[in-house]
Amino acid sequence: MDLSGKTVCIIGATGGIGREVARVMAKRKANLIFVSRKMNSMDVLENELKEENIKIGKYTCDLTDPKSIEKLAKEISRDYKSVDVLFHLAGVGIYKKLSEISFEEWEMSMDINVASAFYSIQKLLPLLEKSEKVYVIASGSGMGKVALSGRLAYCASKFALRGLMLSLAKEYRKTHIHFVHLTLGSVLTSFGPLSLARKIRKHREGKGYLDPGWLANHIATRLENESLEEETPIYPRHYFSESKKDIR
């Protein structure tokens, strides 16, 4: 897939992975649609990319609110005729035990990590159907395959996201819309309970993390080569053995 001139929508554009994906897609001259909670964060990212001379649309959305997602889809449909690549990179990582987690935290995990993926894909489907070849890519986790103690909301939501994306991949297998579940290992961003600074220290001590810039380039290259599979695992070395004894 030649990404030049393609319309790429990034839900979670200002997060650690989303920001790097936006930069990589801009370098490849794709036209971008940013979706995030705060307009000022998208303004900063847009300013970083101004020299790329591409079209950028910016839309705020509360991914915990179905009405906000419906409004988002209407606004994008008003402004664009089609979408070629849809990334769902938004997520929340709440790592707590059963006795500690609140219902609000459980609900937020499910809303952002799973429900928003389902509903945004469903509401943007008419735009996806208008493109000749489409990729819908969601950032999952190895914790959607291996459950660990102390991460029940995160693991449950990522198991559900994996099921959603793999089911959609089968449902649309004979169509021009390709669904891809990225089964990711730990990424060197501020996502989750650990600060980026602490993750950097742990990385220097030997813990494996994926570099977000490398990850974004890897995804873009596989998009160009059309080598993304329905489930595409990308792990740092020793990811599962380390995860069993260490919070990300």
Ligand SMILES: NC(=O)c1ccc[n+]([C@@H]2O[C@H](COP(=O)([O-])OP(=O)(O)OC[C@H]3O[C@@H](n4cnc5c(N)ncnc54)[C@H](OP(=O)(O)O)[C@@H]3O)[C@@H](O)[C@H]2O)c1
Contents of the next structure:
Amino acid sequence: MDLSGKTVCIIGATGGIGREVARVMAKRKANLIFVSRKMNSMDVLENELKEENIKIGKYTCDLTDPKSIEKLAKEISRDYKSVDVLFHLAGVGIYKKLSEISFEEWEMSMDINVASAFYSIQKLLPLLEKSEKVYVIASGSGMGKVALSGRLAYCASKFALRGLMLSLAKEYRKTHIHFVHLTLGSVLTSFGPLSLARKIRKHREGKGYLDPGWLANHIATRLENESLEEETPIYPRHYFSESKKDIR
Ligand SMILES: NC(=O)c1ccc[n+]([C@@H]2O[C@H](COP(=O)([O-])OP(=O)(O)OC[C@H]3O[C@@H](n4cnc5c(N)ncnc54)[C@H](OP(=O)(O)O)[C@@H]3O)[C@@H](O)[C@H]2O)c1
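Give me the form predicted in complex with this ligand now, not the form predicted on its own.
Full complex below, order starting with the chain above.
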């Protein structure tokens, strides 16, 4: 897929991964749609990319609120004729045990990590149907394949996201809409309870993290080569042995 001139919507454009995806897509001259709760952060990103001479649209949305997603879809449908690539890169990482987690935290994990993916894809479907070839790409996790202690809400939501994306991949297999579940290992961003500074320290001590810039480039190259699979695992070195995960 030639990304130049394509319309690429990034839900979670202000995140550690989303920002890097925006940067590499801008370098490839795609027109961008940013979605997050924070207009200020989207303004900063837009300003950074102004020399790329691409069209950028910015939309605020609270992914915990179905009405906000409906409003988002209405606004994007008013402003755009079609969308060629839809990234769902928003998420929340609440790592708590059963005895510690509140119902609100459980609900927030399910709402942002999976329900918002379902509902935004469903509401944007008419725009996706209008493009000749479409990719819908969601940021899943290795924890959507292997359960870990102390992360029940994150694991449950990511297992569900993986089920959603793989089901959609089957449902749409014979069409022009391709669904991709990125099964990601740890990425060096401020996602989850550990600060970015702490992760950088751990990285220096030897823990494997994917660099978000590298990851975004990798995704863009695989989009261009059309080599993204329905389930595309991307893990840092030693991901399995470090966390005692057995994902393969
Ligand atoms: N980093 C990792 O190690 C890792 C590993 C595997 C998978 N992933 C997945 O990759 C995705 C992105 O991770 P990241 O590292 O980029 O995280 P991040 O830096 O924390 O970014 C999270 C993004 O989600 C958005 N978001 C959160 N709550 C929202 C809400 N209620 N409404 C709208 N947007 C909301 C944030 O936007 P605003 O705050 O601006 O609204 C931000 O753009 C997540 O789905 C995560 O599960 C990450």
